[in-house]
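Here's a solo chain for you in structure tokens, the form predicted on its own.
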Amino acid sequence: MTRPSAPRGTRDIVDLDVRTFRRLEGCAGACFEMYGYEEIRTPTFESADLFSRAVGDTTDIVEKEMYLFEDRGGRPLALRPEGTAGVVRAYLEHGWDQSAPVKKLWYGGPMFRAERPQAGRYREFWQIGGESFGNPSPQADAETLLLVRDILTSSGLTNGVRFLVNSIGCAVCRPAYREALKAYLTERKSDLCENCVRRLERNPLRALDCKGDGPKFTEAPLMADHLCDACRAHRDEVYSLLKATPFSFEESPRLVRGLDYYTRTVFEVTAPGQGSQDAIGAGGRYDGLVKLLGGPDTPAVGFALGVDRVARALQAQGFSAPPPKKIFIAQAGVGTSVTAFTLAQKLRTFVKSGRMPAIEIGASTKSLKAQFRAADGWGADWLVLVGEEELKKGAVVLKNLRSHSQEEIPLVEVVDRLLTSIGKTN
């Protein structure tokens, strides 16, 4: 019978990847708390209409990448392709727009897009993100960028990280830019890909974000030349605040985002180690989205980090999260079972306080040789042998499986000796 395998575009997250994920999630959670964010966990699926309204029906996500299905009641649902829409839905459903003038929420979990799998791009991928509602000030934009920096820095990712920042205007100034860009693209219509031709009338900004055609448009009109006074002042203050920190960033006048809800500040974060997919996160301001989904006119700004990609970047820089030290307790002979079991539990009390590594106890029904094989297969660093003859003397055998040494020691000294040995190896 053929062994089962994970669906294409998905994977099991194991070993170093799991440890790297945990490190990033832990660092992110601490940074979010420091910046006043509360955690939220939204459903992995929502009404399909939520994403088509929020993300934009001309985006690749809505047109080609969403996993759509109907439940038994015939209701159209979608696995979440991104996190912001669900958080905005929750913001409105819980009435936070009425009870909390400023609300900051962060989330983490899997997202789903039916993309072509490649290095650093999966159909099920993990994100960590944050959304801040109620603050229209450029300070909120700058604070969001600094929060992203602090998360990456605290996780250990510093080398080669770039922050690309731009302003894509608002509903007042973007229409004029849209027309200028449309005219530019129309002159080059014969060179556009099928997607860009289709979107030329409905959303020409999507062409700038096209992975195929986008790099060609080196002479396309710039949004910076069409910003209204309010958007220009907002952009300039964001830049001034970042420079006052100081914060290393690059003005990227051709940067747009692949989601329709963004206004004014947008940014992208890149890092080496991703191959052709060097973006590890992105975000920006989206002042019209809450109103678009049925709420009041509410300013908002947010971001998301690709956990898979940050993990790849960390590992490319040599980050290594070693597995915990492991102690295996083997047992052999009459009357050893209770001692082996209670010793394991005693050692585990130190695990809970963070002082000791993982503990495993050999099966009492297995031979000593089989238990030794189990210890090797598990990757144990130490083995404590609780044997019948040793117990008569109130002792056990402690084996260091890395140095291949062993000694007989009093049972009452096992915990202290292991603590000392682990402290030296750490």
Second form
Amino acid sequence: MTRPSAPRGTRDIVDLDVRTFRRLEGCAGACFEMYGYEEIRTPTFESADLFSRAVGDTTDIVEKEMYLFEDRGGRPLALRPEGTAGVVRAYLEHGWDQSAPVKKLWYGGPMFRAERPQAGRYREFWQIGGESFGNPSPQADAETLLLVRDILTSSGLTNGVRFLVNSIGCAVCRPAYREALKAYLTERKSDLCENCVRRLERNPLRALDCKGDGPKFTEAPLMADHLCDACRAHRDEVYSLLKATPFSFEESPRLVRGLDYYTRTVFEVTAPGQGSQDAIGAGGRYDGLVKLLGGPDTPAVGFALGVDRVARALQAQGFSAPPPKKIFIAQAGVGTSVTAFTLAQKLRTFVKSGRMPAIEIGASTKSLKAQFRAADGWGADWLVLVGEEELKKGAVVLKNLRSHSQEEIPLVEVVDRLLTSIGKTN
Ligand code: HAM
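The structure above corresponds to the form predicted on its own; please give the structure of the form predicted together with histidyl-adenosine monophosphate next.
Up next: the whole complex, starting with the chain shown before.
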């Protein structure tokens, strides 16, 4: 029979990847707390129309990438393709728009998009993101960017990270810009891909971000030249705050985003070692979304990091988190079971701080040979053999499986000996 395999575009996160994810999640959690965010865990699926309304029904995500299904009651649902819509839904459902003038929420978890899989692009991928509600000030935009920087730096990703920032205007100034862009693109309609032609009427900005092979329209009108006074002042203040911090970023007047909810500030974070999927995170301000989903006018700004991609970037820069040291306790002979079992528990209890070793005990029903094989397969660093003959003398055999040395030592000394040796090798 063929062995089962994970669905296309998904994978098991194991070994170094798990440890890298955990490092990033740990650093992110600490940074979010420092910036006043609370954690939220929203469902992995929501009503399908939440995403089409929030993300935009002319976006790639909604047009062709959502995992849609009906529950048994026939309700249309979607696996979440991103985290912002669900957090806004929760913000409104809990009435936080009324009880908390400023609310900052962070989340982490899997997102689902039926994209064409390739290195760094998955159908199930992980994000860590934060959403800050209620603060219209440019300081909130600048703070969001600094938070992203702090998460990446504290997790160890420092080399070659670029922050690209732009303003895409607001409901006041964007319509005129859209018209100007539409006119420009209509003249070049034959250069547009099928999707962009279709979206020309409703969403011409998508052409600037088209992933097709066509021309990149580098001469197209720029939003920067169409910003209203309020948007220009907002953008200039964000840039001044960032420059004063100081924070290294690039003004990127051609940057647009693949989700429709953004207003004013948008940004993308890139890192080397990613091939074509070099965006490790993105975000921006979305002052219209809470209202669009049925709430009051509420300014908001947020971001999400692609955990899979940040992990790849960290590993490309040599990040290596060694697994914990491993101690395997083997047992053989009459009357060894209780000693072996209690020794394992004692070791686990005595491990107080620092990098904790992992402790495993061999199956008492298996031969010693089978237990040695298990210790090897598990990657044990030390093996304690609780044997019938040694135990009669109050002793056990301690084997260092790395140096292949072994000695018989008193049972009462084994905990101290192991913890001291581990302390020395960590
Ligand atoms: P996004 O740009 O769609 O924004 O995704 C954010 C990040 O998720 C990307 O920069 C990338 O690192 C990662 N990502 C996206 N798709 C994939 C994929 N198929 N495989 C691996 N990684 C992927 C959002 O999702 C917005 N909700 C961000 C936001 C929050 N804006 C405001 N608040």
